[in-house]
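Encoded as structure tokens, the following chain is the form predicted alone, with no partner shown.
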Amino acid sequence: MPDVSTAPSLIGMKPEQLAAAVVAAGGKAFAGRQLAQWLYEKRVADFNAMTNLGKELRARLAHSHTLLTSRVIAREESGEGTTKFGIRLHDGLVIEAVLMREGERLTACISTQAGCAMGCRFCASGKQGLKRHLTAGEILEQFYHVGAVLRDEGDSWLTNVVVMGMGEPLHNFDGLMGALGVLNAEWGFRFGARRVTVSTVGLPDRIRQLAQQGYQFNLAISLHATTDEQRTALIPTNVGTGLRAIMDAARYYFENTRREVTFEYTLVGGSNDTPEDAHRLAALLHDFPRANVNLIPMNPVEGSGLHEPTGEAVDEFTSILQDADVNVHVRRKRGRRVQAACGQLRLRLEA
């Protein structure tokens, strides 16, 4: 078997690349389409199961290429429908993926980086900085790990995907688009773009670039503050962007895709959860077309110096937005028993 640290993985390759790999292994180019069906349509990552490929061809492909380069090293259940996966990459780094079950809604939350460079104070993912970008294949491998659990439990395939795991997706733009291209393609996973949400801390140039890709992904922007001074204290990268540029890019995204933009707002006790903050947020979104706000009471992150908001503060903040006709939802905390806040499981596994 090939060394997964050096052998190229077939997962993430486009049909023409798969055909080239098949031809190099002594097969016919048309078998590349069959290989794509096994990998993406059937989501099978086992050469032995690809029975319509010749046995000798399968052996040669297995000698020159690998499939899954990562493995699940931890799996924790919340007891409330959330499963968290600790996944070790071929070089020893650990990432996370989450499966969330809400009735018939099955959502995978996937990572795009090992670590994160954004440095948000309330997030555990960036506590040790960015280790590296994930390849498109490594991003896609998370679906195979999640899918194995769904098959074991007799569940159907995913209904939704959120790119809200470890890392800033738009910072790894090429890897992100490579993975989402396979996810959405007719020859790929055939997963509708409108069922995919890409979450970003707010990189204006990349938001505009995403709008130009021709997909109708949903966009979620991590706003978390209503003034630049306040936002920079929570998100250091705001120094180079600013709220005005982020809001302009968000409007550009809506105008080009006609997809609703969601603004994520993590409520940090005594920091950005005051009535004044709520009124400023309502004013900021007053004339924004089809905006949606997700309020997220902060999960505790050890060493951050930040605190959860009180229930009363969450309720008052929500009421002020509702009174201003802002479409607002409070995200129910899930997976606290499995440390579902992004990056917490990874920190324990790498400790």
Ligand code: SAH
Second form
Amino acid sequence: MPDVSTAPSLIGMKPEQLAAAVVAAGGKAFAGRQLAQWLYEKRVADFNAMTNLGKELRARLAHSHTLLTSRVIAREESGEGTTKFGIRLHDGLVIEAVLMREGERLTACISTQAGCAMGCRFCASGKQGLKRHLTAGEILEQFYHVGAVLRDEGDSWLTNVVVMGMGEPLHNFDGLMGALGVLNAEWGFRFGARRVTVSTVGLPDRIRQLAQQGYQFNLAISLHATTDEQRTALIPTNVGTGLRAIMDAARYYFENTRREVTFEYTLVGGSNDTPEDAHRLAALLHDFPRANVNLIPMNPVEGSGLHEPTGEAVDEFTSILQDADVNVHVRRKRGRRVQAACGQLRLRLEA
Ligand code: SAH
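Structure of the form predicted in complex with the named molecule (previous: the form predicted alone):
Full complex below, order starting with the chain above.
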């Protein structure tokens, strides 16, 4: 009998894999479909509740496989509709997920890696490097944890998903696609691709690969600078890529998916927040079809040596873009009180 803690999880499996697991446990293949309904349509991660599966089959499945492998160890409310979850994985690593409530809009922000290899200077997630990729199942488990809270709050469900938590999603391409595949599938969560946004540091080859997957996910690119020198100072991986290749890949994504691309721009005080930067950004996006810009005033990160922009700098930067007809939004500092800046909750929990 396998040790339950090392048994594979059923969460993240495709129907044919679920059917194979059922057959291996002595059941009939069609029960794999019932299993998919429980796991993905009803989001029930409890063998005992799967009452249309025979008792013996459930017992055998519970020996050969696990369901949730992670658990919530901390939950913090911001008081402005944001809940942050600290989630411990089976091997002790801690990741985060965030639930944001804005009227009818219920958005989950999910992680794809424990830690991050990108090392952006203003980001807390990458401070200790990459610990490991999350499996597709571990990425999906975050929806069960967030979903449990929503269920308690009156049986509501998410309207949007943003892959903007810990990690670089396109660095864990297989895990990401495994999870988003289940999220979007008819037999899965049936969650519309147009309500999912993948945020990337800007890995050109992977952006093209994502464009070829046949999905209509929204793409957000963390641009953060308008010259390669400036960008490399904030984002070390820019050395091997460069703005030009990122903009070309962004255009390719738009042309292949017809989804608008959002450019994220974290404003770092005295670094990339001058009027000249704003003018250069407007020029860079001048030819880009239907580009959006999300300005994010930097959340302070201890030890980064970088600081947030002044309110005046944010306002001036915004109006320069508006005057140049760029579609621009300033991201409200949602959840700062719950340490919502990328990765900061985890640092505290692991300390
Ligand atoms: N790896 C992905 C997702 C990371 S987090 C990416 O790079 O896009 C999502 C966004 O938050 C990114 O744009 C990231 O640059 C930004 N971010 C990270 N730390 C921040 C901080 N301290 N203040 C403001 N924005 C930050």
